[in-house]
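One chain comes next, on its own, written out as structure tokens in the form predicted on its own.
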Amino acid sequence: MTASAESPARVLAWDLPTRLAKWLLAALVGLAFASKYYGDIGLVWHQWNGLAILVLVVFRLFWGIVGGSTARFAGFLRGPGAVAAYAASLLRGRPQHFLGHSPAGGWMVAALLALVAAQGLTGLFTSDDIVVYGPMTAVASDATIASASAWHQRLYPFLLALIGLHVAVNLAYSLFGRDNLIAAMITGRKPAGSFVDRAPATPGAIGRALACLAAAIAVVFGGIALAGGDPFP
């Protein structure tokens, strides 16, 4: 029996710069709680950590434009009306099926994208006004820092409620829908089977990943130097 027999077919769901992207940021954020209670005093590798969150989250947002057909948001970002025709389709027990991520997901993935945004960016310009100073705080107002530091506390909750739902429903969708979407997200593959969106994917080039990776570097650390901050903490 051949190898194709024994088991079903499998089609490129999303290309490995998007499954990269998408683990490192998980880790990163994880490391960012870590560091903030187990870090130095200075959270000095706090702050590295938000930097290195930062390129990351342009860099995702570079790659929704340029990146493999999966990972642009042109192709997972739908309307109101294909929401609910997707929780429709959920309702009646028969949900469509997507090769990249369904419209409910697809908004999923850019409230977190959003969320970290702003935990970070808040985290540029965050102090206690002993030790703890970000890269942007030598050139803010005070009150600029004081409600910067207020909403970098405020949304931390959010952030874990939110990534909570996110394994929460992926855990489900894989343990008991149709895909497996842990695996696919590490194997970069499914079944193949009648999708909604374009099957298979179309790849990002690596090439263009690593340029999106190098503008993604200079838009962080360069923004934060020509803004008269300290882009090294």
Second form
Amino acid sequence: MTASAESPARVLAWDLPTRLAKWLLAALVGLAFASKYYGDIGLVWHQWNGLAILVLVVFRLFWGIVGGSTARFAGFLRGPGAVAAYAASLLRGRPQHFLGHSPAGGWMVAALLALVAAQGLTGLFTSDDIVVYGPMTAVASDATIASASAWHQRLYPFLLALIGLHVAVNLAYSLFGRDNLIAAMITGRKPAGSFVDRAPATPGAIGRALACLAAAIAVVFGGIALAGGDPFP
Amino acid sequence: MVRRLTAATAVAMFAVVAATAVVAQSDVVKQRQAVLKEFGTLTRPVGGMLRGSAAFDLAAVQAALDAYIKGAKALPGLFPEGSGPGPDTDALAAVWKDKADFDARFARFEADATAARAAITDEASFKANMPGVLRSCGGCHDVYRQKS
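What I would like now is the form predicted in complex with the partner chain, since the data block earlier showed the form predicted on its own; can you produce it?
Up next: the whole complex, starting with the chain shown before.
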């Protein structure tokens, strides 16, 4: 490797579908807050927003199986030993250098996806007993609606806290750590170096990404329709 | 003997009075739940009209507003001290802690509904005036109703 200090060679870290899904999801989650507090009273905008989030989460699950190398769950969801080793290296002040997600970052991604998915799923069954009726409320029992509505509100502060932690850690690492994670997630590239995981990343094919997106749309809207709900708020 | 009978009568009378009080209390819970349930039933089609999934129906909107006006007058009296919180009600302790605010919200709700009843004559005035009335519902639930 002959990387000069002025213009270091850059290697692919994140393929385009991974980056697009990531930033779209971030934008949609932000819009979900806006549409809840500033949207129409029937929360029609908020419901479309939630459906789009569910589509993206399902897309990301598919992409985590067949997508680019750094997007795959099998690559970045590591066991407790790897997490402990990473934590130890972090405490020593010399964190192991990963091209993709670090073991800690990988589990943060999983936790964020799980919580966002839970918000999307409980939202399908949520009603305010006034004018808001989620897509699945037509076929859900009153008890299910009451409990889903409660969880939809109860999970919200945890999601906010997790997002806050995620943003703070990435800002801190990008400012003080070994590379700028935020820039890498925008450009898809990191300066070449020695990484624990394989570099450069292998991108997932765009055609395959489109197939995953189509499948995700079919799963979300088809799933709601098959379960007897109304997928179009 | 007579004294014992008197005591027994007193105990029996006390029991009847106490039982009546309990029944009255559960009655008041049932009454307010019936009023609020009716709000919900009448509001559901109104929500469909606001979301655009049902055709505008002035009579249904007016029926809902009339129920709000009537119910908002009755509801503050249906939350007497001691009628919650409890297992049969979702009313939170805050209702009795901030009873003045609780009652004031119903007064505002009634005023809003009365104004909307006069202002709503067609779909455009419905879409302009109804959301403001309905926001009171959720605003009150957020503070005073248990989220189950």
